[in-house]
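The data below hold one chain only, encoded as structure tokens and taken in the form predicted on its own.
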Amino acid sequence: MAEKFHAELDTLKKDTVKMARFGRSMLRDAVDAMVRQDTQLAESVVARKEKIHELEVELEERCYQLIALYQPMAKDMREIACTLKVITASLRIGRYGKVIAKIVNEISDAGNGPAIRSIPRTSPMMSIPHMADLAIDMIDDAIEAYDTSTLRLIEDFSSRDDTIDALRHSIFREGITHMMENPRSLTRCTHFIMVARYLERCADHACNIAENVHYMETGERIEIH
């Protein structure tokens, strides 16, 4: 019985990692679509929303079935609890990717608005691609930590999250400055400010995964600020 349970749990974790990477790919592609003004890529991200929702429902149901059938305790129960958190975080990351993808037309040449690459390179608004890279790196490390139980990958998450927060504040201030100097930039800058906020939230979800991985492995709860 225990052997069957652990085999099913291992399969569940592997499938959850696949879902997490699927959500991550939605965010990565959405940011790339924004930077490159690639409306077709953006549309492909939006089209994936049904798939990630289906994965959420399926994997959550499998978690509940394992709990009901085997009544796990201690580390086993913590693994299932962590898996549920990873499923939720992955769905939300994917949804933020979808939201970013849906505004690509608004800030692309095709949508009659300058894209991010048309902003002067001296502008902090150019920090968005860098901010996205940092947030996605955190997501990658959080997924890897969950997959391999490697806690060293999440040891510096607090300082990395601080960097993300600082970039978001910088982009917000720059956006407000642009809007005050040029009211015609209102829509474009508002979108950039919101994209920065979405990226910050994705980094927060990576931190949430990291907190739960730490609890899964040690039984101790931590809070990453």
The other form holds:
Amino acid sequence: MAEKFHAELDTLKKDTVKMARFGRSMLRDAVDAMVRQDTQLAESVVARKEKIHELEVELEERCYQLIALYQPMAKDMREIACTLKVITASLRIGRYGKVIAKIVNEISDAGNGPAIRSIPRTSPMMSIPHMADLAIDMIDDAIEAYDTSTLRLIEDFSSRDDTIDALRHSIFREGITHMMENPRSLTRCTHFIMVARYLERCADHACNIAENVHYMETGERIEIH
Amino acid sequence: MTSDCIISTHDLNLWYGGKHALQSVTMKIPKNKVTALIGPSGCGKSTLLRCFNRLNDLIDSVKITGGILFDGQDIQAPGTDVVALRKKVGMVFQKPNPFPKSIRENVAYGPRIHGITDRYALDRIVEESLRHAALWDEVKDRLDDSALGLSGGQQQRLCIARTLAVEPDVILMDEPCSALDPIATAKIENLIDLLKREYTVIIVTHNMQQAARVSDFTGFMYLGRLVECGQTKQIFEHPADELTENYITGRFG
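Now show me the form predicted in complex with the partner chain; what you just gave was the form predicted on its own.
Then the entire complex follows, led off by the chain already shown.
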């Protein structure tokens, strides 16, 4: 039975990695859609929300079944506990992708009148793609660490998270400046500030995965600030 | 282990003829706690358990070296009163083994051979012991019925009551639930949890979930060695030794 359990646990982990990459792709595509003003891509991200929710339910169910049927212990137990956290974090990341994708339509030049088109968007957008790249790199490394048990990949998460926080703050200030200079930029800049906040939360979810991967591998709790 | 210890072994070795069954076992059993011994078949758990009240003396070819202290006294020392030791360190076996006597007689038997003859005193001991073993309510109206008419789970609790009747300090349990159904097992497990308030319990079990549920400390044994011993939470969440990890996750054994 132990072999069957370990085979099922391995498959569960592989499928969880797939789900995590699916959530990550929703975020990546949403940011790309925003930068390129690609409303079609944005719509495809929104359409993926059902799929990620189905994956969440299915994978969680498999975790619960393994616990109920095999009462796992030690590293096996920690792997399932970590897997549950990765599933939740991946769902959240995917959902932030969906939320950002919805914003794309609202602030696109195509879907709005001349009033919104006249608002400069280059400046705040300069930091958002960069911030998104950093956050998505963290997500990639967290997933990879979970998949391959490579703790080295998450060693510097604390400082990387600090950079993310600093960028969010900078985008916030930049947005405020634009809004003060030009009240017509309120809608677009408010959305940019929100997107920065969502990206920050996605990086937090990457940290959360990292903390749990560390627990999975070592049995020790760490906190990444 | 931080608690006061009631039994300790130091460099304990035991041979059954040429077979080296216990190899340099050094451990401490904390007082008023439940300590579980786990490990694959033949690893020496029961042998170690039986050392604690010198049950291995009954086997001719056994040779023991090293120390076993109970309450600070070396129980291997010549002149040790083995009957008194077994009164203080009682034992419950894998299969319920009540005497073919009444329920009352099963419990009163021990105190009587230890010299208590007063009927009222014996009745009081019988009631208290059965209450402690969580059996009183089920048998109080049929104390004079044969013990063999009880269910397996009730018989096992009767055996625990019989052990409690002579006021032990330590109760050794060798796979006490392996012959019982899940309901009877749950009752024994609840009982073990209650017993540790007044007694020290050492339990040998093959059921790792049971060890995890009932014990405060766990010792993992393998091929006669005590591989790891520590708080149950730590052993089952993140054992320090890879052998322990492999055993409790079912990778061998």
